[in-house]
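One chain follows as structure tokens, the form predicted on its own.
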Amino acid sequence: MDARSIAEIEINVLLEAIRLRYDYDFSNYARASLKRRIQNLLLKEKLEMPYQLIPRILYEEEIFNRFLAEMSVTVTELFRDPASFHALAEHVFPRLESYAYFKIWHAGCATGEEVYSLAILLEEAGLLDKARIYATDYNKQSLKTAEHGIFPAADIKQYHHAYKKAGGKKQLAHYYTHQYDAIKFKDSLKKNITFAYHNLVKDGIFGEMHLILCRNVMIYFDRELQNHTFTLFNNSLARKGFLSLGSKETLAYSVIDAEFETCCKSNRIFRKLN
């Protein structure tokens, strides 16, 4: 057996190990990606090989918790491609103002940007008082930073510019606070947001909702975890809600890939059939 092999089992046995003592379950990651970022954990903790991993990751939880930081998927920013925004704001809002109230779910929030992002959308169409926004993330302290609403200022000329790509008709500057190297959100636009630990690989629905987001995760997943999510968002869909996906996912060839029409390709946003 080569090296390469070995190190396979090495994986196999940290991420059973992971499971079985933190209930946390990554077998079904993208492979490539997932070697990746162990990877970066390994040299970061000035370690050689998978296995070193397993013992400091069993007794020392801090350990896990650095791993889990390395898992999660925190890519992310305000406006974030904000050519979907707009999409939302063209195509869903309109059907959602129909409704007394409505609820989204932002599955795999990370660290809130777009959440906030697109609560500001909603109040600047007259709905956010209409909507309870669930977002949510597996990794805790990814959420703290979320509830928080408080990000780095560096970046703000590239937000507001971000901002207004996706349709914004005020000032980004009206929606915050600006303290030397920080700007925090103001709490109106946390009055509807829940945010939530949830885990898409382990736990169950959240029902009704007339939107889900989940953009630019599933790429991490491979194609079984994949199907098991889309099922999870079907099952969570109230009748003809949408479903909203990154740049670089689609429901074609997915088990949920009938029950669902386009609405806008380019945007990969989806609406269920009746």
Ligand SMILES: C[S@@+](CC[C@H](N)C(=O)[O-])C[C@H]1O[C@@H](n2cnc3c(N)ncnc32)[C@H](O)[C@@H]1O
Given for the second form:
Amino acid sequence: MDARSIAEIEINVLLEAIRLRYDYDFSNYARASLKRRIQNLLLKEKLEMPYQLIPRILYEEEIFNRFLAEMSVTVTELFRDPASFHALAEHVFPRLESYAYFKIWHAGCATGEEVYSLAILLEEAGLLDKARIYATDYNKQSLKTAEHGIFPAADIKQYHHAYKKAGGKKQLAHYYTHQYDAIKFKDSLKKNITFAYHNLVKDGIFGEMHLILCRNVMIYFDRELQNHTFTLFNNSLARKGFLSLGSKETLAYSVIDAEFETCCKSNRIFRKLN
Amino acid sequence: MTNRHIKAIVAGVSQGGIVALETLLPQLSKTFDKPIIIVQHRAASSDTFLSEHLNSLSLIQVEEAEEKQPIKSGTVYLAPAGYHLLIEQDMTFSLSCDERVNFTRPSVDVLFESAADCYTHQLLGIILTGYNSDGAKGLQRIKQAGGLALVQDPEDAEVPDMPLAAIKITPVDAILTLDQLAQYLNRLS
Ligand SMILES: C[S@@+](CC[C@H](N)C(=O)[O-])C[C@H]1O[C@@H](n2cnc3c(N)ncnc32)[C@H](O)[C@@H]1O
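Okay, that was the form predicted on its own. Show me the form predicted in complex with the ligand next.
Below is the entire complex, every chain and molecule, led by the chain shown above.
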């Protein structure tokens, strides 16, 4: 057996240990990024080989927590990919308007920048009061940050720009207060937002959603887990509900492809048929 | 130095890259039969203009890599703006938006390291013009895995930093101008 195959076995055994011990299953995550993250953790823990993590993770919960933190490193931004927010306002908001109230699920919301971005646009469209928003992730640390609504101000200039490109009608500064080198979003933005733990690998559906956003999460999954997640979304969506994916993600080739129509191809917005 | 076993080529390029790729890719022959996977540093907001432009100049297909896509021979793939591009053991692409590496996403090191894991000694890595040192470590990894390492002649490069950084830490197999690189690649087929 060549060294490459042996290294594969080593990773498999590590992931199996984690699954049995902590009930977190990473076996269907895309391997190349997963390996990078394991490498990062090895470096931090001053270990050399993945197998050395096995006893540590089995007996020290703290090491597992660091593994989990490494696995859910969150890179996100306010109004990331502004065109896609613009497209939501253009194609999806007019449909939501017709409901007395509607439900939105942000799956894999990380530290929440995306959730506040959408809340701002909903507010400007006069729709925030009718919205019930569920923002979920499997990283509890990230959810805490999201709930506080406090973000570093370092990239604020870029955010102002992205807000405008997303179709923002006012000034972004209207929605936050400056605190030293951070910004804090107004509490009124989150009055209809619930932040909650949800693991896409093993937790169940959220019923009757009108819009689900899941961006830049499924690129980390293999096809099987992608299909599992797509099915979960399909079952969570109301008739004619919308699904918004990341700019490099698509429903094409997935098991639910036939049950959706493309609503905005370039911005990866899909709509459930029935 | 033999080339019979090379199965794939990876290349990293930054500042000056558009001109370099405009020079290199159109010289590849129509029968070129290996995949070339390229990280070109650019703004996260860039669209697919670059791949379309290069495609229009080239005899072989140039396109942006998509996640889960099987890697085809005789095709040039560019990493999409804003995402790291990685290769899986089953020779399909993966994307990630993890932190920047060497201040950049996509990063050449990320591509080269995952490619070296998959293609081992059957990989050829190339560093072209650009500032800073992204790709130097990745090229080193390719050499360590038994692959081949080529670098654009710093004299020939619009910005010599990336080639110089790579040469500094890795005994490369050859230092070539863009025209020589094109000839070298055509001879692989
Ligand atoms: C790169 S971030 C994307 C954040 C945001 N949606 C965006 O596009 O900017 C990926 C997020 O997916 C979350 N994630 C990964 N696997 C998950 C799972 N099994 N269940 C829930 N969330 C998951 C991570 O914790 C992380 O916050």
